[in-house]
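Next up: a single chain in structure tokens, the form predicted on its own.
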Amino acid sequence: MFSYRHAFHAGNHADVLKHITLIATLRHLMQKEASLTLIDSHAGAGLYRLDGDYTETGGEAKDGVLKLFAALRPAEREPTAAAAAIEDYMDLVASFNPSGALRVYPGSPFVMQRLMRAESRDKLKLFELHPTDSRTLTAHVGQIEAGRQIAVALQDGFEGMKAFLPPPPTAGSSRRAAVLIDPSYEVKTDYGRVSACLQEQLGRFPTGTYLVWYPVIPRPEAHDLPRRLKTLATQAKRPWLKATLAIGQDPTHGPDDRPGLTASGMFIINPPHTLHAALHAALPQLLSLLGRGRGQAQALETGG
């Protein structure tokens, strides 16, 4: 279960859908004063290289974040016009690397870290089981000196999350939070306990906001998760929307070499309502700046 290093798959068309869902939510629930728990079950180490072994090794950001912009953003001439999502998701990565080169990849737990709020008191919370990823992102977290605003568990993200929901009332008695849910799923299991973890905190917490990516592959436990999610959602009669991107498969690939993954989507359960509009602008201008070959595909739904 130790072999999956996120470094590898850093800035890959996956995060880059994972992360503009992610902003455009946080944007949304952060318009309220009112402080918000965040917790991310599997935060990996935080910040990644783009120029490091791991993620030249995997090259999966040229892509990703890499080919978005040199789409939009070239250095050899003005910037192209985006979707707002994306434009906001750009501009996040880019404030980690001021000279303007794309060497540093923020994960969710600075995605998350960089759009909190010390006025409302938001906390912050990461688990990750994985020995040395954990201690990568302990020493990253502790060079911004957040205090006990950010917290990190070397623990399953599945089991530690349970102590922190529901989240404590704020000043106004309201509790707020959102729960990101990646796991690898190199583990077949990793399906049935995110079902298994959002049907608990549903019931301990319906009001909360689930954000649950995962990889869209041909798999039978890939392809019922999102049918069992919105199951869950239905039942308690919770509002969701569903986002998915296929970039298709590499055409200089032969037949014998491995595609890699090509589609991922995003579930969220109580997504704030500005967010189907994000995305609606956002999803085919990813499309058509990242999509290859073959199998490009988007799609957005929603219901409750």
Contents of the next structure:
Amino acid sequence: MFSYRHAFHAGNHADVLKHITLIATLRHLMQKEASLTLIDSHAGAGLYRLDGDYTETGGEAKDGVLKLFAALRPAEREPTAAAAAIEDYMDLVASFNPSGALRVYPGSPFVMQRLMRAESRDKLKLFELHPTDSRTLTAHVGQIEAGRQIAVALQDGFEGMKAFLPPPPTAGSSRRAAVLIDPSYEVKTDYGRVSACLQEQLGRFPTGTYLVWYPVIPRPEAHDLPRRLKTLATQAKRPWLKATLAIGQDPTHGPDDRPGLTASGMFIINPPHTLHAALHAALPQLLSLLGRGRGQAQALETGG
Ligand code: SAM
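Alongside the form predicted on its own that was just displayed, please also present the structure of the form predicted together with ligand SAM.
The complete assembly is shown below, putting the previous chain first.
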């Protein structure tokens, strides 16, 4: 069984990039009346304690969401305005922390749940393969009494999503879905499975919005993945957008310390036309707020 537990990493710089991109994408898609099917193929536990054992051990939120809040919304002085996509993200995270102190971090299932429209118009399908995280996720979802709007499956997300794509047609007969594919890449085969999954889904449902998170690490499979996704999108004649954020080496780390993840990317196929501008404004600010040492960079690229 996998040893990866997202709780160690919740709220880190990669989550910040991923969740800002996810929110900016869904905000646009939700502007249309028609209902939307949302799929989270690798959902995690859903909610994380920022003051819990796991996050204390990893402490990765300190270089992510906690650093953002400390810089932009410090308790002792007036907040500083940031790009709309960053503000939107911070508002959403703050809404899980009504007391003001940041204790809870919403993972992608709850980011999506917060943005869904009521009246059962939108549906959310969550897949999580780790039995403990799946149980925790089911319990968290149970507490919000979402009824049939949200379904949790203890199932392989790459396989499980096939049952929901293409989604059922909406009243105006368009089919709309957004799919987040966010593996831990703990097993090398995840890289190949992501591109095989995208290839298959672009064949079955080419107009869906697909958001893939990937680590930027010195490993050939990781290096190849965004290139392969670009090729798949281009072959399918679909527009794409790629955003990367590298916060650089931790200057307090010694030569023998494990460097940890310093950079990651989001690759979106069929991005909303507003996403480029949203990230163009947000990424340089994220870098100046979260950047910490050698190797800092951000980049935004589009095609199709
Ligand atoms: N998407 C979550 C978020 O943004 O809050 C974080 C997900 S975490 C990076 C990846 C999760 O995928 C882990 O909880 C892991 O147990 C789970 N997982 C690994 N392989 C899976 C698979 N084939 N299908 C579904 N879940 C899987």
